[in-house]
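Here you get one chain, nothing else, as structure tokens; it is the form predicted alone.
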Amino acid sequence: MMTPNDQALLEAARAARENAYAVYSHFQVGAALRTRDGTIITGCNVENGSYGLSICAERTAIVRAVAMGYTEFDTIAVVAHPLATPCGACREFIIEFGQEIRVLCADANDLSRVQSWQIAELLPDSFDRASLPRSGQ
């Protein structure tokens, strides 16, 4: 069920999408991340002529959040046209911060077309902190 806070998050992601630097793919994506205290931090995709150096909107938002001192998130919204879900690298990046993070994906042309998951549903059996051996063992 979509709440007014979810709708605000989707709107923030759609606004961030307008700043995307998508000169190669022309596929603009915006993301908005909500921290546990309700702060919204946005990101957009930034492409590079050396394609592997491009960064997705989801990772941009998370990197900005961490740089601002946030590491606890409850929801990330991703807006593109057509609707798209986070890529595999972004799924791994999101799940680093919690299995329970909600992922909302919407079509930029119609924010009522929303799909919602927990990140663990999008990335079952993920490689996370628990997958790493503990030092000294």
The other form holds:
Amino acid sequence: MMTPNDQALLEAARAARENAYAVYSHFQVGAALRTRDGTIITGCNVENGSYGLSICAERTAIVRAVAMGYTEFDTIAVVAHPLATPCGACREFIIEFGQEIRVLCADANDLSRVQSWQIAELLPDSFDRASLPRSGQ
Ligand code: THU
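Just the form predicted alone so far, so send over the form predicted in complex with tetrahydrodeoxyuridine.
Below is the entire complex, every chain and molecule, led by the chain shown above.
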């Protein structure tokens, strides 16, 4: 069920998508993170002539948020046309900050076409910081 807060997050992701630098794939993606305190931080994909360096919208949003001092996230919205779910690398990047983060993916042309998951459903049995041995042990 989408709340008014979810709708606002999807709208923010759609607006961020306008800034996508997708000159190679022409596949524009916008993302918007909602922090636990309700702040919205957006990102878009940023491609590069050395194709492998391209960064997805989700990771752009997370890197921006962390640089601003936020590490506690409630939901990430992803908007593309057609609807796209986060790639494997982005799933790892999202789950770093919590198994329970919600992921909303919507079609840019119709935000009511939306799917939602918890990140752990998209990346079951994940490698995360709990998998790392603690130093000194
Ligand atoms: N992309 C994203 O930004 N997020 C996704 O969830 C899927 C893929 C970008 C990466 C690349 O710039 C373009 O979409 C095509 O793969």
